[in-house]
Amino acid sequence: MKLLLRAYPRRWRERYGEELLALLETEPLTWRVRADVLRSGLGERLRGSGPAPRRVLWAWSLFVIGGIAFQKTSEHWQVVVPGPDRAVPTAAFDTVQVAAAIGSAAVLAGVALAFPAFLRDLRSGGWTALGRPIVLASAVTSVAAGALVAVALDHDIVTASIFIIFAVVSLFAWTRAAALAARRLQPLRVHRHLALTVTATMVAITIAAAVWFASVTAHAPSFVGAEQLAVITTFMAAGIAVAATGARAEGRGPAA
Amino acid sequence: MAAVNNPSLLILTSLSSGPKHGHALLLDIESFADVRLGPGTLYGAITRLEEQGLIEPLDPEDRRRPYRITAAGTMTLAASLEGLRRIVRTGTTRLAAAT
C-alpha cells in the first residue's frame, strides 16, 4: 500500500500521506482502487512537482548555447566518419535534431499560451514592472542586430565576437524579461507538462550528443575541440541542473 | 446515470451538514448520491479544495483528519446548486413541452 504512495510527489505524500493510508486501509484494495490512486498520484506530480515553468525558461536559454555550440561543432561530421559506421552517429544526430525541435516547439507554445494573459497584465499595471526589462532586452537586441549586419559587411572577426556576446546577452536579457512576466502570471496546467517536456528533450538531446560525440571521436578523436567540447558541455549540464535544481525545490517545499 | 460526479461538489455538499474524514465523506457521498468515489479522486478533490480556500483541515483523530467547508465553501456551494437548479427547471420545462 506506502508503495502505491510513491505514486505521488513527496511534498503531498507528506501533507496527505498518512490519511489516504489511513482511507486505503479501510477499503477493499481492488485493482479499480489501485488504478484510481495510481491516475491521482501521477496527476499530483505532473501538476504539482514539475520544474516551474519559469525556471525551464533560464534552463532552456543556457541549454540552448550548448545546442547552438554543438551544431556549429557537428556541421561535416559525416566526411570523418566513414560510410558503415555512420549508423549510430546518425541516429543520435537526428535523435538531437528531432528533440530539440520539440523543445523549442514546447517553449513556444508555452510563450503563446500565456500570451494573452501577459498582455492583459501590461494593459493592467504590469507594464510598471516589465517596461525597463523588455525595452533593455530591445536594446541589447537592437545592438546584436547591428553586430550581424556589420559581420556579413566585412567579416571581421572583432565585430564577429561582439556580435556573438550581445546575442548572448540579449538571449538572456528576454529570458529575464519572460521570467518576469512569467512570475505575475498564474501557470496554466499546460504549462507544467510543457516545462516537463522541456526537461525531458533536454535530457534526451544531452545523452544523444554524448552518444554522438563518442561514435564520431571514434574516429577522428581531435573534430570536436576541447574548447567547443568545454561550452557544449557547460552550457548543456548547467541548463539541466538549473530545471532539476527547479524540480527538487518545488517538490520539497512547505505542503500548505 | 449519476445525478452529479463532479467529486469537489459533491465534497461540499457532504461537508455542509458537517466535518468529516475521508473514510465518512465517501460512505455519506456513496449514500446521498449514489456515486463511490475512489480513494485518490477523493484526495485529489480535496487537495483542491483545500487549495481554494472551500474547505480547512481540522486538527487529526488518530490518522484520520476531518475537513470543514469554510465561508468561501459555502458560497460556492451555493451558487453551484444555483446553477443546477437552472439546469433541473430548463430540462424539466423542456421535457414537460416535448411530451
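Positions refer to the first chain, counted from 1. Because the structure is a prediction, the values reported are computed rather than measured. Heads up, when I say rigid core I mean the largest set of C-alphas that superpose within 1.5 Å between the two forms. Compared with the form predicted alone:
A displacement of 2 angstroms or greater separates the C-alpha positions of residue 20 between these two forms, with the rigid core held in common.
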Second form
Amino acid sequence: MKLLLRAYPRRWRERYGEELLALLETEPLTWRVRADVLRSGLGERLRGSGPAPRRVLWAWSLFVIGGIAFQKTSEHWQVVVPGPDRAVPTAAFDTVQVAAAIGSAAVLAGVALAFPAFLRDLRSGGWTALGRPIVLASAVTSVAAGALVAVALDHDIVTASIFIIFAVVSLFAWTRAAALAARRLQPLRVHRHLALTVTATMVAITIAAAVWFASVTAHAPSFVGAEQLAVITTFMAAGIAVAATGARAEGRGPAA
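Okay, that is the form predicted together with the partner chain; can I get the form predicted alone now?
Just this one chain is shown here; partners and other molecules are left out.
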C-alpha cells in the first residue's frame, strides 16, 4: 500500500497519505482498487505539474517510447507489401517521419530558448535544488551508454535488455530534471505555442501510424505482433492524454 502511495506527489503524501493508508486498510486491496489509486495519484501529479509546456515534456517522453517501438517494428516493412500497394503505407510512414522531426525540433527549440535563463538560475543558486536530479540523470545515462557499447561488442540479449531499461530510465530522469528546472523559470509565451506544436505532431504521428498499420496488416496480418502493437498504442495514447490535460488547463487559465 505504501508503494501505491508513491503514485502521488510528495506534498500530497505528507498531507493525506496516512488518511489514504487507513482507508485502504478497511477494504481488500483488489486490482481495481490498485488501479483507482494509481489513476488518482497520476492525476494529482499532472495537476501539480504546472503549465502545458512542462506537461508536454512528460507527454513527449512517453510518446517517444511508443515512437521508438514503432520505428523498430516497421523495419523492412516493404518486404511484405507488394510494390503496387505501397503508396498508402509509404505516405503514412513518411508522415510519421516528418511529424517526428517537427516535434523533436519544437522540443529542442523550447530547450534552447530556456537555456540562458537556466544557466543564470544555476549561477544564482539553482544548483542546490537541481544538482541532485541532474547528477542522477547523468549517472543513469552513463550506465545506458556503457550498456550500448557492450551491446555493440557482443550483441548479448541480457546486455541489450539492460540498455533498454536504463535508456528509458535516463529519458524520464532528464525529463524530470528539465521539468524541475522549468518550474523555476519565468514561462515564455512561445513555449505555449511550441507545446501546442508538439501535441499536434503527436496526434499526426498516431493517426499516420494507425494508417500504416492498417495498410501493412492488410497484406501481412502477422507482421506486427500483439505485444509490439500494445507497447506502441499504450505509450502513444498515454503521451497524447498527458498533453491533452495540459491543453485543457491552458484553455481554462488566463493567457500569460
